[in-house]
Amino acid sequence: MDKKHIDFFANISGKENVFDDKAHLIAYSYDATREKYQPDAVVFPRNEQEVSKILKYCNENRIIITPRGAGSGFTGGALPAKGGIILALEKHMNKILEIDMENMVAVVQPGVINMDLQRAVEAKGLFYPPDPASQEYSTLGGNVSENAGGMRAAKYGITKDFVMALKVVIPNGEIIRAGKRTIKDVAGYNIAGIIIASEGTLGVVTEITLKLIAKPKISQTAMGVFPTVKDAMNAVFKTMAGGVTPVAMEFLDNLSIQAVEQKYKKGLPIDAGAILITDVDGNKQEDLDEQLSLISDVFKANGCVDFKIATTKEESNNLWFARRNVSQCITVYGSKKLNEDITVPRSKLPNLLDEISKIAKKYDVKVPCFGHTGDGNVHTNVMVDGNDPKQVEIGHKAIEEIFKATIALEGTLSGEHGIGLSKAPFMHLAFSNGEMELFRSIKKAFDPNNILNPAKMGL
């Protein structure tokens, strides 16, 4: 990058916050996908005004900007695919600005770690439910940009359900406010809704106002063991339709169970077709007992052969162990994991898992599945030998067929990871030409010079 640009950024944010040395360029060249695209510089803005000045300058000089939080995404959303600068928000813009007890909202900067906010509000008796698997290190700005979900989505929803307002810098340097901290707001277009899940392609989020709720006093965990995946999937949507809304409803199929047991030997039922792990919460034990009784009845009516209820925190942790550790365990089936986060209406889960089984047999690949079935979100993992290009090619063909099956079942390409680079080639499966043109028109309205995170989402 031309030295004059580096000097400008250094003048704005201080030379101690602008880097173009090899170490920084390599460190910010990859995310959780492990794909690599090297930027030309890394800039750590200290505040919203600096973000505004940087965007205005880059827009005038046609310099590409990739906003970045923790770089924990699985689809390449934070990768500088076209070079330019990484605008890294985690170093300075990471403060909880306000916890408003009276109105039950929190105001945060984008670099705040998800779990840090959870702990801060829970200390005051409040609750921020969205809990992506990356909650210990992912930033709230990244959560907003990808519309992150998590295990508690079955009952409480995902990031979009808790965003009340955003402050955003658009490419011309203007700072806009989208939304209000009021419960009701129907004035004007829902710009916050457009920014959420836009993956940094429309603007840079600099402040987030989030809804909080009262923290439930108690929770409890249970696990059901099923002879087949179909039985388990039927139990999921029938439970949700039967009057119980569990906090979480997670599942592991047989391949996933076997992988965890092979690595950790926890005494899991390796002959089971699937297991379902569920949490319920509330303020009185009798409320939890009633929920668990109803869940048990539905599970058993749908083939459950064993139903366990945790009575202590240790027992709960033991029941959750397999789900929390399964992702690392399935590498027993291959050195490369082609993982996707497809989502279908809950009632279509049995059909989806049946289609995935057929595709796995067709391509002779192992496809362990697990995930958030309480909201229809399944993590499919096509396992291949990463050193065998032919196997990797076969794996990608299997993924494309899985996407097609998902769309045919009225599902979506992504429930929480976003599109980024990795799923961009498949956008045509889910959207018509007219819909894609509408997306491009929105992008152009915000970013006419295409400087913000180009090449993402197929735009």
Contents of the next structure:
There are 2 protein chains.
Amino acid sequence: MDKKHIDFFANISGKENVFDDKAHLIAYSYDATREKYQPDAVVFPRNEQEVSKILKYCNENRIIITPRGAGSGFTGGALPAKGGIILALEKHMNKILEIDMENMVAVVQPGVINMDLQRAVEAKGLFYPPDPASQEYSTLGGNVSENAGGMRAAKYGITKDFVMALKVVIPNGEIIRAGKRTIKDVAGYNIAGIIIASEGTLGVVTEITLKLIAKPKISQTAMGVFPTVKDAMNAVFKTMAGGVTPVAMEFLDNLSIQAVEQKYKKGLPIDAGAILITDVDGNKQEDLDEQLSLISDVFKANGCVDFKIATTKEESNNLWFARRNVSQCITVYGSKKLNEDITVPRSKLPNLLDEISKIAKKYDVKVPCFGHTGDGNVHTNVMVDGNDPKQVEIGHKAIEEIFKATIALEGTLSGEHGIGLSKAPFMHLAFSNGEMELFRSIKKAFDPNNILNPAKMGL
Amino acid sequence: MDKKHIDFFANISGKENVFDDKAHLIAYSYDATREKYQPDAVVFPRNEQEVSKILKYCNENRIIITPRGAGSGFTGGALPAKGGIILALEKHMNKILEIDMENMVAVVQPGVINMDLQRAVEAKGLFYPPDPASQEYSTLGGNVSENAGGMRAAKYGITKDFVMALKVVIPNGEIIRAGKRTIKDVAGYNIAGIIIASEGTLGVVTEITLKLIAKPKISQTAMGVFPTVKDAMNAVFKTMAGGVTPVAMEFLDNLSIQAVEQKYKKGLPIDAGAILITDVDGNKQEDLDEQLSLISDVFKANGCVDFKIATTKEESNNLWFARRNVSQCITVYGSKKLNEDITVPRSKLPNLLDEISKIAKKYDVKVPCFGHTGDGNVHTNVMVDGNDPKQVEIGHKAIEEIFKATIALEGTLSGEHGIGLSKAPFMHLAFSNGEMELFRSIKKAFDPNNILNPAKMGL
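Given the form predicted on its own, state the structure of the form predicted together with a further copy of the same chain.
The next block holds the full complex; its first chain is the one shown before.
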């Protein structure tokens, strides 16, 4: 990168916050996808004003910017696919600015780690529900940009359901206030609504106002074992339709169960078609008992052969063990995991799992599935030998068929990971030319020179 | 309007659905604002395909379109400010297409009346919470376009919190599918998010997928009488901060109480500073008792001098009588009502009412206030003699000061009515030039020829 640009950034954010040495460029070449794209510089802005000045300068000089939180995204949203600068927000812009007890909102900078906010508000008896698997390291700015979900989504919703207001810097350097600390606000276009899930392509989020709720006092875990995955999927949507919304309703299919058992020997039911692990919460034991009783009834009516309720924290941890560790265990089926987070309406879960099983057979690949069935979100893992290019190619073909089946069932390419680079080639399966054209027009409205995280989302 | 255009529309939607006779043009000149703007023709499309063809033709021929549901909006969103055609969706596109019990969603056309959906889903044990005061006649398409709120917003949220997916026709005639029947969907920009509250300026909504929840089994009403409006406002936000979220928490100030009493002689406490009327709901009497007990405690700790709990439906109706009838009664203070729906964060309610009281004194006008305090939404009515232009001018000055005070308290120009024509002159108070520029860019991305409901929202 031209030295005059580096000097400009150093002048704005301080020399100690601008880097173009090899070590930094390599460190910021990666994210959780393990793909590699090297930036030309890394800048750590200290505040919103600096973000504004940097964007304006980059816009005028056509310098590409990729905003970055923790780099924990699964689809390459934080990768500098076209070079330029990485605008890294985790170093300085990582403060919880306010926890407003009276209005039950938190105001945070984008670099705050999700779990740090959860802990801070829980200490005050409040609750921030969105809990992506990355909660220990992903940032709230990233959560907003990808509209992160998590296990509790079925009951409490996802990131977008908690964003009340945003401050966003758009490429021309304007600082936009979008939304208010009020439940109702209908003045002007819902800019916050379109920034959420826009994957850093429309603006850089510099401040986030999040809704908090009262923390439920108690929760309890249960597990059910099912002979077939179809039985389990039926039990899931019938539980919800029966009026109980568990905080979490997670499943592992047979391949996933076997993988965990192979590694950890926990005495899991290796012949089961699937297990469901569920948490319910509330303020009184009586409420929990009622929910668990309905779940037990629905599970048993749908073939559940073994139903356990945890009565201690330790028992609860034991029931959750398989789900918490499944992701690392399934590599027994292949060194490379082609991992997708497809989602369908809950009632279509049995059909989706059927289709996946057919596709796995057709391509002769193992496809262990697990995930957040309470909201129809299935983590689908096509496992292949990463050293065998032919197998990888077959895996990708299987993925494409799985996407097609998902969309035919009124589902979506991504429930929580976003499109980024990884799923860009599949956007045409889900969106018409007219829809893609509209996306491009919106991108242009915010970013006419295409400097902000270009080449993402298939735009 | 040129006869060839009328013929084109008649060819698309049938002669019996296209009108340019005087009676129709006058009937469709008005909405709930009682302002008058005459269209050049009125078209009643029968389906989405017709909407698409009409928009495409109008876009190519630069014919202005104003989409319209029931015309019950309070800010002129459905008024054809620049002439052209009214696209009236209430006649044919008014079907409930599906109530999906398994996924708990409803799919409706835009012309469905809000209350018709509520009744249909409640018959199946489900619940659609958004309940604008216009619920008996306003359409769901209008509710989406204005992001309608209602009394239950504090507990259940507003229209946007229930929209899962939309179908929208944009000016070039493309039919856009936005969102899915899934809790999680992060593929592509959140088009549904920006269509909500866009007041018919970006596209015509042709299908709406709404989230439903389980219907709470019972509810109960209570009322508290307070010596000052400030006490009442404190009681509101302390109740919510105390962990109880009533379904409704409505207030009337002293002027509002007096107005109802003057007309109906119900024995209301005419010396009270304010009354609060609240509904709680749940599935068991015990839950209701707990909520009412906390409310009673908080109310009394904040100066409540009289607290009543309704034990029958009739008693509940009696407690609600004043709130239900206040809007028509306040005309005792002036023939013209300058009615605004400002909203502030709940904790700022006492300050807001203070400011309004000072402004009323300064301009020597009566400003009865009532509304949805649970979510900080206050219906503020500057009452003037409609036949005295000088008084009307003074009233408008008072309104402008009230807006300024609201924004200084981090509030919004509109909690639920939208901007339309009525509030367009005040947009500069709430938004920077950069923010207005961004709104215009977004408008252009959807509607480059500015044919869709132009001259609204201060764009």
